[in-house]
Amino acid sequence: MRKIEHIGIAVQDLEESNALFAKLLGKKHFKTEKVEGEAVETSFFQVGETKVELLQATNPNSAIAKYLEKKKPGVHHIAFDVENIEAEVERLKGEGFEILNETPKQGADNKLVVFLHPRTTNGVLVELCQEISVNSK
């Protein structure tokens, strides 16, 4: 693992909190998306070499939508940038770490992402993704 590359904050209200996120952090959102495979709307902060990304449900099942109804606003989870996502998930699982999604997927912000089991990880959602290359897709 290379660097954390971003925090995920689940949020109520994107709009809302983009406004709130500018205040603290001194700064306007740099981009917002949609990803359809996983129900969610993002918006990315630059902070250093470190992003946050806010994720807003855009579907009452999503896994966001779920996560809001058990524990409200707040730290979803944490992305580590790795090399090779592939490579990543290999040494995981056999450090005894349990993985979500063992196939990469497209994740938010030209990302492929694999997600860790939090009861394997001392509660925590950890990610992984990895850059999409052009050579990649």
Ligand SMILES: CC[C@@H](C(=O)O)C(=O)SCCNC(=O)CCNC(=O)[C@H](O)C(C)(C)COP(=O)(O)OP(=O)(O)OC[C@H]1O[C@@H](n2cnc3c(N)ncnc32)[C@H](O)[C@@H]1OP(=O)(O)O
The other form holds:
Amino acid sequence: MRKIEHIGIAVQDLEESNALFAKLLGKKHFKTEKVEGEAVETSFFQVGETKVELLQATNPNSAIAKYLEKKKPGVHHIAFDVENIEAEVERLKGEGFEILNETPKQGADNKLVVFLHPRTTNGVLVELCQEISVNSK
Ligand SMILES: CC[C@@H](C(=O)O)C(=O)SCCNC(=O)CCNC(=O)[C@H](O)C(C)(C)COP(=O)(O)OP(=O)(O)OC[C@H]1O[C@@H](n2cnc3c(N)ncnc32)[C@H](O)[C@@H]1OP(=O)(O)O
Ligand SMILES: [Co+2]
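Switching from the form predicted on its own: structure of the form predicted together with the ligand?
Full assembly next; the chain just shown is listed first.
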């Protein structure tokens, strides 16, 4: 794990939360991006070396929609930047963590992502992110 890549925050209304976090952080988001595979729309704020990722569900089957059926908006996950996501998945499997998707999937902001089940990570939904390098496209 090289650094915290982003903190994922589940929101009901992306526009409203964008305005709130722009006030809080003193800067606007630098991008918004829809991720079809997760049925979310995201916006990103750069905060030093790490980011804040706001996530709004785009349909009721989204993990974010399901989360908000039971919990209030707030911190949803912590994402770590990793150099080699496959190797990290193997290492974490060996350490007994439950991997939700062994095959990395397309995330936002040009990343491949994997999630670990919160029941094996002290109740924190953990995301691994690997930058998709240009020559691997
Ligand atoms: C934008 C793309 C990407 C990026 O590039 O950054 C993203 O960030 S996408 C983010 C949204 N996608 C995901 O979260 C995918 C991974 N999540 C899942 O697969 C599911 O959400 C889950 C974690 C497996 C939970 O789903 P499910 O089991 O259907 O929900 P339950 O409500 O039954 O929860 C079971 C259990 O887990 C606890 N839980 C659920 N969500 C979280 C959470 N975010 N943080 C911590 N704990 C969580 C929930 O409380 C239940 O615990 P118990 O009540 O103790 O059983
Ligand atoms: Co994320």
